[in-house]
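The chain that follows stands alone, in the form predicted on its own, written as structure tokens.
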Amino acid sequence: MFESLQMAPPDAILGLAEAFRKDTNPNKINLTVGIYKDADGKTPILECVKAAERQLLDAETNKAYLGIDGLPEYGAPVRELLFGADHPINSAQRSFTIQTPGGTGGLRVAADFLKTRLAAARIWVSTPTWANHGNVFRAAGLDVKQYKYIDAAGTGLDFDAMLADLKQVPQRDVVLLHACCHNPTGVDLSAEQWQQVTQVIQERELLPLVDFAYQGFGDGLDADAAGLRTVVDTVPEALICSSFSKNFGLYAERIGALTVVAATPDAAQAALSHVKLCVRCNYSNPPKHGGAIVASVLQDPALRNQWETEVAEMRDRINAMRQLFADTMREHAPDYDASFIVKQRGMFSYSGLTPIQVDELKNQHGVYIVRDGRINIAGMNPTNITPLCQAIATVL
């Protein structure tokens, strides 16, 4: 039956970090996958989190299954750092979390449960979203549309045609929202768009799913959670999936959230039952390690406070990178402006350069970049920024 196989294409972005992998050139530069580095360009374990898997080591006692949903004391933290420590949700017992197989899990699971148990057609996403969002919802069964986001310049937001189409939207649909961070742009909304946002959805009665990845990347964990805390003031139901992958710096380990706000504390035991029944066909249960260091570092204070300065210092090092990658293309670039990526946020931008552009930065230049022109701005440091922004004055 094999032999029918043709070879699948590879993935757009993990393609190329393969590809990366496979040239020779001593002066490469990858600006591709999602992953923090730091000025040496490693991606660092969080001492927070070494702390934490020393105490772990020396109390765990067993390797046993976890439930369906993951660990007992997981979600309580993971609520009080969406929603805030006193935010009514975490008291008027209207949502849940569980523990999910990294974000990608948790948006897998949120769109089992909208197609067998809610019925959910459509869903919307931003153009451009990221990559692997259409893959997720289509194979869950989603039909996937699409509303308007980049402006025709691909550096910023065309909010009035975003806002049109939603307008558009069919009654009772679900809308993708990134919380902050927007991947692959970097152009998130501002306090004034997401309520205008969250009235439209409410007076569409859409259902908002809400992706967060980057919380704590962008401006700092509260403001980030800022857009997230505006719809769930407003719309009575929400999902929302976080990871702490980029966070806590927990890539390998897969651990995310699936957070479900319901209007009722019964809709959300209802709700609960059903989305234990989307895990339990398909992962079963989650595994252990990433969860209980989560768990432990957002309980412990001391903990906590090591996690949050080490988040502000990665947030600041991309911000640095940011306007040092400005400031330098201004130096052999002077007709281009890249004033636009100190405005982004997160680790990702989208650059306005184009396909050709970027494929001539890798076959040139070594330089790897997403083909739409996403770059990875933490992939960025004192060392490789000269190189990189002379290959790019090169190829504009």
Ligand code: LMR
The other form holds:
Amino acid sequence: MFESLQMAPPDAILGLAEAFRKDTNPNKINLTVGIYKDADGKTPILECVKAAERQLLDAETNKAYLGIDGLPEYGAPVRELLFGADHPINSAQRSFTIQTPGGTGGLRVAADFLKTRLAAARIWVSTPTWANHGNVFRAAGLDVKQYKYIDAAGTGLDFDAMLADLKQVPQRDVVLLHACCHNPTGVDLSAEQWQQVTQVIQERELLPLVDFAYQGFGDGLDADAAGLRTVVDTVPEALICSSFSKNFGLYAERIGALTVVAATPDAAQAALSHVKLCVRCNYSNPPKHGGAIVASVLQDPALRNQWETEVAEMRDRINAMRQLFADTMREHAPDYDASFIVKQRGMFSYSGLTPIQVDELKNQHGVYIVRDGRINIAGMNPTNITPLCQAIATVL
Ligand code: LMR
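Please give the corresponding structure for the form predicted together with (2S)-2-hydroxybutanedioic acid, as opposed to the form predicted on its own shown earlier.
Shown next: the complete complex, the earlier chain at its head.
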């Protein structure tokens, strides 16, 4: 039967990372997949993670299955990160968190829950959005619709168009929002814009699904959650898919969370029972190691302090690279205005490079970026910045 299969296309992001690994060019530069790299081009294991792992290795007594929803001690610290330590949602028992295999796992469980338990038909995503959002939601049987987001120049937000589109979304539909560090553009909403979006969600009784993969990579752990908190302070129900791939550097451990906020504790309990059924017929129960690391670090005051310092270091380095990239581009291509890069937040920016320029960068210069022009700022460092900017200047 397999002989009838044609080759499937490579994944838009991970396929490129694979091509990068195979490239023998010693000067190749990888700005594809969203992985943090330090100034030496290495993806470090955080010190707080190593310390927690050492403790876990000594203390662990079994490898039995976790519950369908994950480690019992995982949910509370995750919700404190999302909503803030003193948020009333935490004590009102109207939310729950399940441990998921990465943020992507959380998105798929959320999508299965929406489709099979709430009979949701559609989800609305920004144009553009993360290349895998559509795949995940369509695989769950949802129809994926788009609302406008980026402006014509591809460097800023077209907020009027976004709001106008959201006002046309059918009542009770699901809307996906990026909490911060919008992937792929790096363009985020202001506090005032979050309020306006929240008002539309409330008026139209939309269900927000907030994707929160980069907490701490924009302006700070709390600052990055401000938009999400505006939403949950106002509307009674929400789903949040968060990830510790980036801010704990736990990419390979596949550790994320799906948090559901309901109007009442009873509704939350009922929703949890359905979410668990969605997990059971998918991956049964989550892997343990990443969740154990995150729970240990978040609950240990010294490790948590260390983690916050390490997240700040990653954030500061990325923001410094934004400035260095803009300055170096100005030297090599004075006509290319890279000032927008400095204003954007998170790992990614839209460079404005066309697919033809992107291909030329890869084929002629060994510079790998996603075909829609998304660049991973965290892949830049003081050593590769000049050859990178020279290459971009050549293809512009
Ligand atoms: C990315 O956008 O590069 C990351 O979220 C990794 C992925 O799975 O695509």
